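Next up: a single chain in structure tokens, the form predicted alone.
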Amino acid sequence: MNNQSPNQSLNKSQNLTPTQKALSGLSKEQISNVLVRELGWEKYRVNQIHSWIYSKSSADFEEWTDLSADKRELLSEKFQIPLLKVVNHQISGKDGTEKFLFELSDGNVVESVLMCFEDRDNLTACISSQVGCAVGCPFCATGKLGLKRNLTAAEIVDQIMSIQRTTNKRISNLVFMGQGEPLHNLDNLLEAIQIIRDSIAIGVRHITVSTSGLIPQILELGKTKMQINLAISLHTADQDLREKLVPIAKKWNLFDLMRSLNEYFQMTGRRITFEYTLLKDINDTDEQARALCDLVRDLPFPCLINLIPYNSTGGEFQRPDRSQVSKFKSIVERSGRKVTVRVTLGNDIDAACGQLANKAIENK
């Protein structure tokens, strides 16, 4: 069962006019340079809207009642909050997964999830870094719809806000493993971070950065020195497969991106998270198990293997049985590293891994 969010229809007047700007996704800096240069307001009223938006997500200007009834109009006239226009919101019936598709304010759409778990009282969003991915690999939704741009660091950021102020829920985990290829856009994906660090309060040890392996900007990052937790899209140990698989992997092989890997843990000492989508009879077999055991064994750099049994996006691929995800585990796990399957959430709205592909636009 798909539930509509009682809060859908709030968000349909959320475009911004030719002479608004957005306030949510910016930074407490660029929102000085709108009060304090533009507008000519006195310094403390930073802190006081930038509370408002991120400490309280509120989106109604009337609630900001240490504004005068004045500044409150001007604020109004001038700005609105969103950046992101919420055109549908669904829920999973088996789960609670949500499940958001965003427009953004050129028309283009972008989806973001919500997920529980049963273990666990924090929620994870998953947030998209581009509109589609240039990777394209196969078993993936949104590799079948290209790239059509970057999100803006603001466009980035505003995805958590919206969730937040739609649900009144309080995110405590991210991660980036929506849309996109996260280190395609990393000067973005960078800023947005810190402000997510400075403005939500999400510590940088509570995100995840998902990548298919592009090496130069893996060790950019690594340089970086950020605590976060960096998931490699793995999916074979084989080269040939993979260059298959993960299309980028011609130009990156296994060897130079297990190099990488190294020299990134030697500048952050942050362990790697292999992510390993399972395809039935492609790379979930015996062979192809001992061939990512020998892989991990003696990697010089502390990693955990998530396997992801394949949800589906249409196409040749299928999923594992259960019985041999578990001999597949069963087998990589005499390497000595940990392995782990990962929980499928919210397959049944198209919400699971490797799932968003937009969908939901067709009933917007």
Contents of the next structure:
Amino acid sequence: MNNQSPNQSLNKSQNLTPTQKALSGLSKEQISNVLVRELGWEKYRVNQIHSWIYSKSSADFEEWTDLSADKRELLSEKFQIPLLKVVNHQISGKDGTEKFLFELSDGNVVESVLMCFEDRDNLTACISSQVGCAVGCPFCATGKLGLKRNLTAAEIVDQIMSIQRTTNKRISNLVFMGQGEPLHNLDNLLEAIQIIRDSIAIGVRHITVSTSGLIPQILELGKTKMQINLAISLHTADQDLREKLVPIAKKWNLFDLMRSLNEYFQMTGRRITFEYTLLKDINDTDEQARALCDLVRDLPFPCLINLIPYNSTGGEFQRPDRSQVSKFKSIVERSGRKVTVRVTLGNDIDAACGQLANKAIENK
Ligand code: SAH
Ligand code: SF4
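Other form of same protein, the form predicted in complex with S-adenosyl-L-homocysteine, not the form predicted alone:
Next comes the full complex, this chain leading.
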């Protein structure tokens, strides 16, 4: 049974009034700009406030007792802590996965997911990078929304802080596999990753960015030499089929994509993950498995293949039978590459891969 708890963590102070700026989701430098440059406060206040926001996860100025009452009042007049408003928070009765629907200050909404894997103590959050997505993969619920806009770095960062504040849990791993194509919003993504690393203290090796395969941005990311994990949504080794499943493949073909991934590996030394959403009778056949096996066997860089059995989004696609998933896996394993099958989490609350479509707003 779904544990629906709309407005569970809503409080009045989360409504941003137009004259108030958000103080969360900012880097230390940005906090300093606000406090020292705009308000003329002493520099040491920056560390104090940074610590309240990030280390103590406090969204209540009243708790900031190392500031005088006057200062706290001034802050509460001018600023708000949460940038995002939690408008829905659902918890899966099946596996404990939590889904959050956030409202942005312009009224747009995005979703994030908190996943708990049975075999691990650590918590992974799946974060969005855009409102909607322009790529339009036909099996993905977000793709059907189209692109509305990029998220700002602060909006990306505040998803993590909002989840931590709401659940009182500490996130240790992040995957940019929520709504949006992260590399279509590369500048804000990079800025957010720096704030996440420096202020939330989640190491870049614990961060995974998943992309549909935008070659120039993959190379740009490689140049930063950042030690993040890169996941590529491959879905087939056949160029013609890929153009249908991942429309951006018409612009960035498989051959050039593999070449750019090799360059990426040369620059970063990081293994690449290939994601492969298995769609019954479309890309899950033995023939498709052999084509994938041939492709990955010969690649000059280390890679891992992650198979994702399709999660329903209400369209014409279907999830393959378990036996076909196993068969597909064993054929691809002949390449000598490691192949894993992603565990499905949160599908009872539409929180599994590809199911994020802001459905809860229909009930608002
Ligand atoms: N936009 C990025 C990341 C988001 S989705 C990207 O496409 O890479 C994370 C993964 O889930 C991607 O590999 C995506 O193709 C896959 N996915 C999308 N819809 C799915 C669905 N309905 N079932 C299973 N996987 C899906
Ligand atoms: Fe966009 Fe990724 Fe969904 Fe494709 S799978 S539409 S790239 S979010």
